[in-house]
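There is one chain below, alone, in structure tokens, taken in the form predicted on its own.
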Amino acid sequence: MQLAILGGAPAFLQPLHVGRPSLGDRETMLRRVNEIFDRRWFTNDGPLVKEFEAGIEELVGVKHCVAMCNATIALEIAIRALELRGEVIVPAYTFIATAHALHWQEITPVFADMDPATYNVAPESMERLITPRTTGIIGVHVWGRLCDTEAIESIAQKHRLKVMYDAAHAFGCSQRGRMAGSFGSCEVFSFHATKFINSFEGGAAVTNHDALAAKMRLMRNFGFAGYDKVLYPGTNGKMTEICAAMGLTSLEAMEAIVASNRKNYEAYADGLRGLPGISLIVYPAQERVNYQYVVIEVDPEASPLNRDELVAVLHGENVLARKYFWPGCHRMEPYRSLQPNAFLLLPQTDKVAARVIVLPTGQSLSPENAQVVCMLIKTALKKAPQVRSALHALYCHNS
């Protein structure tokens, strides 16, 4: 769709995306890759899965850290090696990935609403739906702020429920000083490109808990203890190292994506403060903060234009902001048909899914960029008429 509206070509040549991928340095990831070509050790727990692993144990502070292939079927072995069955109460306003992994498994997500002012699940709205089919709780930290990990495991610890964590966008960040990846029996990470710290695809599965740490090891390579040995049904979970060297990478350049992104977050911030209807997603200055996320909640009633709208705008200059988590897991298949009526719990998560946007992020944006996006906006909230007029006439052409 072309709608341009400051005139003339789109404001970007090449399109702005959301998490585009973080580098690190190419020569020392070069020098990796010649090292797994020279031992010929491309996957099955080898010296560079082992060395991430490590890496992460430390950065976190947990005993054990069992990289996978990715963050879907991390979680999905975590959630059968806690022995989760029945109904699991999960948060609607997550990537769908996170209620996939129990439905795989015949597991029922129970889709709990959120706090607005967080974006996290409501630990009161998880209690309400617990029966006697529950067997656990999965929290998600949405956007590196962390869930009320205190009142979710008060929950569980009453009502002798499992907790676990999706902390796919929680890498390098705390709550009160303790880092994402120590709540619960366990926490999974991601490492998709897209995500802070990047393996290409990626994540872990990470736990204080020495004997669930030994189960997730032997689900991640077919149930394998040694040669012909097999203890336990698996799959084939295993990172491979390629990715590993990718995963050290870029945990190695951890500090500087950090530092560009914050100084990308705090060009948005300045550009977008005033802007009626506009609110920027406010991380804690006492916590460690990976900065990954930029989000702006759009309120129909103050703001000039609505979210779908600026997102419109957004899009014909070139500027790929994304509506995320849109429309809620519990609005998309299969969810929707077999809990029509999900939504009637829901009232907080369908009003701020319609709200959010978020912005293009990753090193290779800078606060210029993030500036001149800023400006589109400011623009288009000026000229909403004219935009809504384009956009209206846009659509009836292509109807």
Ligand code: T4K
Given for the second form:
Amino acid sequence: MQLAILGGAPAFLQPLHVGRPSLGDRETMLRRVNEIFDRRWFTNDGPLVKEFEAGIEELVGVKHCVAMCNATIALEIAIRALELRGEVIVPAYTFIATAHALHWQEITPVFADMDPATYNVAPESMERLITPRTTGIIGVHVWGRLCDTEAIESIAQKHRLKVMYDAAHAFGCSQRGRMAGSFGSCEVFSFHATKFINSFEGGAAVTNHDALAAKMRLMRNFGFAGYDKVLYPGTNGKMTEICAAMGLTSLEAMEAIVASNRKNYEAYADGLRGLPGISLIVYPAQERVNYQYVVIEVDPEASPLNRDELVAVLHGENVLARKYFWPGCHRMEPYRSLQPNAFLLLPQTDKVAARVIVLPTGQSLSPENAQVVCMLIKTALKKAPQVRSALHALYCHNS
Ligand code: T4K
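Please give the corresponding structure for the form predicted in complex with the named molecule, as opposed to the form predicted on its own shown earlier.
Now the full complex is given, and it begins with the chain already shown.
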């Protein structure tokens, strides 16, 4: 913990976290836990997992949901079931799991640049990276705003590539009225504790393709097709009943979670309006949106403080803002060593990743808390010279 740069005690006694889980109805969850105990059926395609899968299929409008223990394993299984190999194009601006799910299977993630207007991958940057070794594209719906699926799918068609999406952020979000989960050959959701809908840990691959769904179901359970019969080199990607219980409880609370996320987002939008060099992510009014991420960008040319200085101020006030996804995947190991020149094609990713701050939101935070966070940012920008010298003194003292 750092000192309050703005002077006095930190504005918040308890830290405000990004990614604080939403809970859903506690009594319902506890009832489900009791039922799990009574049934003594804890995992391996249990009734709650099936119910959770059916709920997702209905909400997303897809034929198949294959629930898994987390989204990283779901990505790995989807990648394997689609028989991707060689090189697969992914955005550099994503959580490291997207790239690792490929590298883990000896597939090379080839990093494409972003469109700074959307934080999503720039389709033309993807097309430039296609080689004879390319077998597929993984788009990522960053912060829940869907990437340009039309452009990506037309590039894929032209070059005979497979397309899947990392929809970890985009559960409950739509594009032209069509829900995330129904694009490409398949899409992967995350239900990690920090996500919009959470099952403690969890994920799912969703698809409209019967054969692909059947293959992923086998793969998540060691490749077993009934007693004593293994058809694929599968893994253990199963979701437990306790996770499905949480997932169902969270799913039931979905509208309430969106409502509180939206209130917080609007409080941030009010409080940050007009601050020099600060812009807040805008969500499409005509679409379904989960408002799970409050993302601001700090333009170092226009803001009196840069991104890192503002984050230091906020941490000093117990507002534990995050710099997601900084640095881009290409600047993390093993990719930094394996592809040392990748950055040359990623100017927008490097620029934007150095500007982004993700602010706390979720049901554990009130719009009043969001207003205080905005006041802190406003005060810090107003007192930029003092803030800078306080930070300088602090760093000199600590080094
Ligand atoms: N693709 C994308 C685009 C993703 O963003 C992610 C995950 C994945 C794939 C892979 O999905 P999973 O395999 O995880 O299902 C966190 C999450 O662990 C990760 O799931 C998430 N993206 C990523 C964006 O954030 P870290 O390393 O930043 O986690 P950590 O421990 O720093 O916690 C994040 C914040 O959440 C902190 O402020 C503390 C708070 N928190 C966390 C947990 C677990 C809580 O308040 N309570 C909690 O229980 O990765």
